[in-house]
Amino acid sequence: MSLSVVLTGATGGIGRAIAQALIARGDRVVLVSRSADEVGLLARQLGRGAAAGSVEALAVDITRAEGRAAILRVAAERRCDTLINNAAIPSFGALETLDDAHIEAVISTDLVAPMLLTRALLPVLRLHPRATVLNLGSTLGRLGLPGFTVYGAAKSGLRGFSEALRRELSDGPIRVCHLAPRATRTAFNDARVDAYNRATGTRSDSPERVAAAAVAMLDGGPAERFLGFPEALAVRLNGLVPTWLDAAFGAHRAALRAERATPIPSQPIPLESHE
């Protein structure tokens, strides 16, 4: 049976990639980007070939409550079953450079949002004998690095809701997901995570590996993963003992005070999820 799909961050990396999988199989979505022009374009790209009404473009902003509002009266016209939070904007340096602005900015995106869109949504999502919403988080959510404070604190923040709504929604009809990818080959991270990334040895995975395993949990899947090796081990074993590999992270803070801080927007586009 198909699904019915809101996807926030549509016009990023991993937003593209799972658009196109989803749409592929015969699923509807409707694609939600702040970019008028860069959904608009995505939609006719995505929508040759596909059945009449399978792609939907929507330009909003999930920050704002006139933009949920919108994707609300969208997903009941469409009964949407499932909700992929992807959206989110990225964060990376030492905290001492960043501007508030920015610290929140990135909070509101990447964490209150996906929230606010979340409860929105689920009177909708409760209509259908199964529905899904699958949050789009990160690694750095669950093993802290330097100079993603900001960055995963938000996600941390979102694997904690997707836990807590999992659990108080587990006797109903909506399941409650959360995919942790790693770093992702993506316009999402700038010259300056790359040449981090590099230094650090940091292994990445593409936006359409990322895509299948969001695919996957769509259709039964874990309720939460995280993508990668070694990655997926560190977090099990940060997990255990958190302060236990502190002591591993020598080559990061190096690389961190390396790089020059640059200026960062104080109202930065959101993309994808993940770095």
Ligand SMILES: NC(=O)c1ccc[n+]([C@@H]2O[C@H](COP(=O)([O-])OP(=O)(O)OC[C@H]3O[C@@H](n4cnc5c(N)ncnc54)[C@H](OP(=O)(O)O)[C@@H]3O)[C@@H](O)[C@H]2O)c1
Contents of the next structure:
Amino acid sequence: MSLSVVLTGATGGIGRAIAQALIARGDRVVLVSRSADEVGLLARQLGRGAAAGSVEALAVDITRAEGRAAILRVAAERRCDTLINNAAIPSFGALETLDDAHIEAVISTDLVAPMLLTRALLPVLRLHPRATVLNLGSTLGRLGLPGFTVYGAAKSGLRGFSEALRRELSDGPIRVCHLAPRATRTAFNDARVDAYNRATGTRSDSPERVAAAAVAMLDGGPAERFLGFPEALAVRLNGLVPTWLDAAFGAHRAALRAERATPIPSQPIPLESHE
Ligand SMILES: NC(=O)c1ccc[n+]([C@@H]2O[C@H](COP(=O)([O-])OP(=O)(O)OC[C@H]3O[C@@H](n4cnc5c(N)ncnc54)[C@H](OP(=O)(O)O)[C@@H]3O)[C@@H](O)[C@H]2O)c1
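Please move on to the form predicted together with the ligand, as the form predicted alone is already shown.
Then the entire complex follows, led off by the chain already shown.
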């Protein structure tokens, strides 16, 4: 039976790949992101050849109450049975270089908003005999790395939220899944993160690989999955005795120091007006 899905972060690299995979197999999808132009264009592109009305664009900010209320309205109208919390913003850099507003925005977007959106949609999801909440986490939510303190904290929180909610709801129709990709080739990673990944030998996946894993989870695959080897093994070891691995990240610290030492391109100096 086809699914009726709310997908946040639909215009991003992974979101787009998930949307394509779902629409190709006949699922109905509400595409959510902040940029009205981008999400509208994506809906038109993906809607070509799909059944009429199966793709809808919704331009809202998930960190805002009115944005989440709009998602709830559309999800109720469309009788959605699946929520994919995929939207997030990145964060990279030594902790001392990150300002208050950035830290608050990352925790708000990557952790608080998915929790609030999930809570809002539970009554809609519960109307179905089978429903799913799928949260997009990260390897970095289970394996803390230098440079990813704030992002790791948000994704670690999302993993804990997913596990606890899965257990809280396990005697009902809603299944809660957590998919943790490793580095994935999307615009989420800027040049500094790409350089860090190269320097540390971090491997990356295509967004299509992550999308295939997401779809497999919606179809009843394991409720929690960490993508990639050796990342999945490192996550397991880290779960057993985290301090064992503490000495293993010298290359990551060096890459972070090198990133801080890279000169910032000079900005044009604004000309004062002398009238
Ligand atoms: N790429 C990686 O290396 C990687 C690795 C592991 C896990 N992940 C996780 O995978 C997920 C998708 O990542 P990605 O690589 O596809 O990122 P991406 O390409 O940067 O896309 C992010 C998406 O989130 C949307 N978004 C951001 N803030 C939003 C807000 N406040 N309200 C609504 N939409 C918002 C963006 O659209 P607008 O800007 O228009 O709102 C965009 O559609 C994220 O949860 C990320 O943490 C990524």
